[in-house]
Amino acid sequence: MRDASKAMRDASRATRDPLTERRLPVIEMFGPTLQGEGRVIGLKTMFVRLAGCDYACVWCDTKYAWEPGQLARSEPLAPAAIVARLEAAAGGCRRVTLSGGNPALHDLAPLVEQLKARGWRTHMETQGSLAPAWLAEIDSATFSPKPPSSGMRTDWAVLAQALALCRDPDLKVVVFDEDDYAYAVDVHGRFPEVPLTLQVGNRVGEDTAATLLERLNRLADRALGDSRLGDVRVLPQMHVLIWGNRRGV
């Protein structure tokens, strides 16, 4: 992975970006790795994590992407430089996940256009709090509206607009407690046509693989006996079970 990261940096330095290309604040790029969440779980992917978020979930597992000072610590890269770094490290992988923070804060249209021109399949992870027009160009997206335990509130109208824009959306709700479970049932009732995943909540620094699997068992039993949930998936964060709560996986 160290050699791949060096190749990514060298490729970026060798790229001459047009002055008109707007830089994007990149917190980290890594891969290939396995997608650990949502409907695309288990697929090989590269990751681009962008700085900034319009939420501040109390249990967020990527606070390093949006807490005060993080934007200043990000690396401003033009779309062409991002594509060059990805291709230097991809090793045949042609799928990229755009994440954050909330990547929908940024104008990703130029990046998505360049990725598609190079044969990449684009996937995005967002809470669905924003609905930029370029969402229509993303191949697929996982929308993760935040339940009560997050401390955030959902704008249902904006979420509906974002889902309608995306050509292949799915929903994911993180479940920590009973209120979160009730919220997930509500989400499924509002958008029954969109595939839904229930994901066990993960408190970084507290949970272990054993505690996560124990809660996954309880959540699975609950969902299996609930006729309101239909064809929902119940999943852990696979990457956490494999590699633990650490960056760059």
Contents of the next structure:
2 protein chains.
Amino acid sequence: MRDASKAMRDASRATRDPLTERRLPVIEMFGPTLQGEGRVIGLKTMFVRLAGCDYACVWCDTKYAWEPGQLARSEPLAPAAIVARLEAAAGGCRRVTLSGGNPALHDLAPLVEQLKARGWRTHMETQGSLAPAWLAEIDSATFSPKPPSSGMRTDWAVLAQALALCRDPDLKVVVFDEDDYAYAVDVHGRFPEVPLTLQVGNRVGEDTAATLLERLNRLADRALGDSRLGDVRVLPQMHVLIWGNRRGV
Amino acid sequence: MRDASKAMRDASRATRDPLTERRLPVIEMFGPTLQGEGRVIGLKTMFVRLAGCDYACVWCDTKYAWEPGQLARSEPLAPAAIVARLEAAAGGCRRVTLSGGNPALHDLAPLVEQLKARGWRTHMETQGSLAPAWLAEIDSATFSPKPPSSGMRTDWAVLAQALALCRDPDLKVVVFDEDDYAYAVDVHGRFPEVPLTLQVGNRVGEDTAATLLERLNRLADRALGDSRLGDVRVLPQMHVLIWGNRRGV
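Complement to the form predicted on its own: the form predicted together with another copy of the chain:
Below is the entire complex, every chain and molecule, led by the chain shown above.
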């Protein structure tokens, strides 16, 4: 039975068109731009944003990646087509950030494999609510478990599993209020060995560079005086400081 | 002769007071604060700024570390005293940045040894104009060779030697003008394997967060469109954005 099943799978595979199989729902691709967040802040990178999310954070700054109707507006692209588009736009850049939504919803193994074969460095952004085995193939990943103000709840066991799979993980917690700050301290206590960034919360349509820097100032003061956060980063979203709350940067 | 010389050195060492030997000229110690620059941006760290510099960059933002008369105003501290002061102020922080001036002017081997023995992570900031052997003991170091607008000239052979000694080096070039930008491209071409950050120039007493962000915007656009800079970071001095051009942050 197992042999027959395998033969069927092989036959099926042989007749698939490599340009149509495993298409991924692409919301947007852009770059080169600067990575705006976390430990990789400032790095020149291309972005691929995939549709769909298992969360629905109230303050999500990329709701266009997952709100009702958005999946229908995404473009289904095969991995080879994504790589071709990246290389047409990238100039000398060979770094790509896979984001969402939650890109871990999709099977990105074929895309990552093709990117790596062509010399790309792959970075992923996800909340760590899913732990697919192919996380082990990504060069680095930022896991941003969502604090109370998001309205979401964290499955700590799955997050631990995802972090353990990834070869070069870091953590990022967005902080809007006191409860979020306490959550960040909790995250650091649970995973003290994983680099942690506290990121100032950003209200799309309300915040300006000035209000973000003012809030960054307060968050920095708070974290600098807190001995529970011995080893931590505090950062703004740099792309918002430079370009404002615009899409596609 | 060599044995006699060694015996003399040993005798000399045995009679030294460990609290007075190898004192280092400390201009200021502060923290915990946030690292404002380069690949380590945002990290919570203590700072030790040592007096003296073999350069005299026209736009140096820490001239109080090396201008005439400043050495006399520094405090000579033994390594053990520096470590004690750090630990009294650090809270849970165990990361320290050794800066200047050019801290590579001094023999920092005893200080680094004591810091490491007590669980500190050491990071150094230097222009790479000197390559003392103890660079190999530092956990990480940012080398910032100075571009034409500084008025200084780079000894590329010494810089290469310093980079090779350090176990985890990165490069940072401050960009004020077109010549500086061309210099940064040259640096990347010479050391393509070392992570490079382009940092927006900052005129102390003139620049504000707004003018720095405007210049960051232009520098980012320039670097993003330049295929010679395939893998690069572009960053501001974050501490200046948060706290302005103040001393001791």
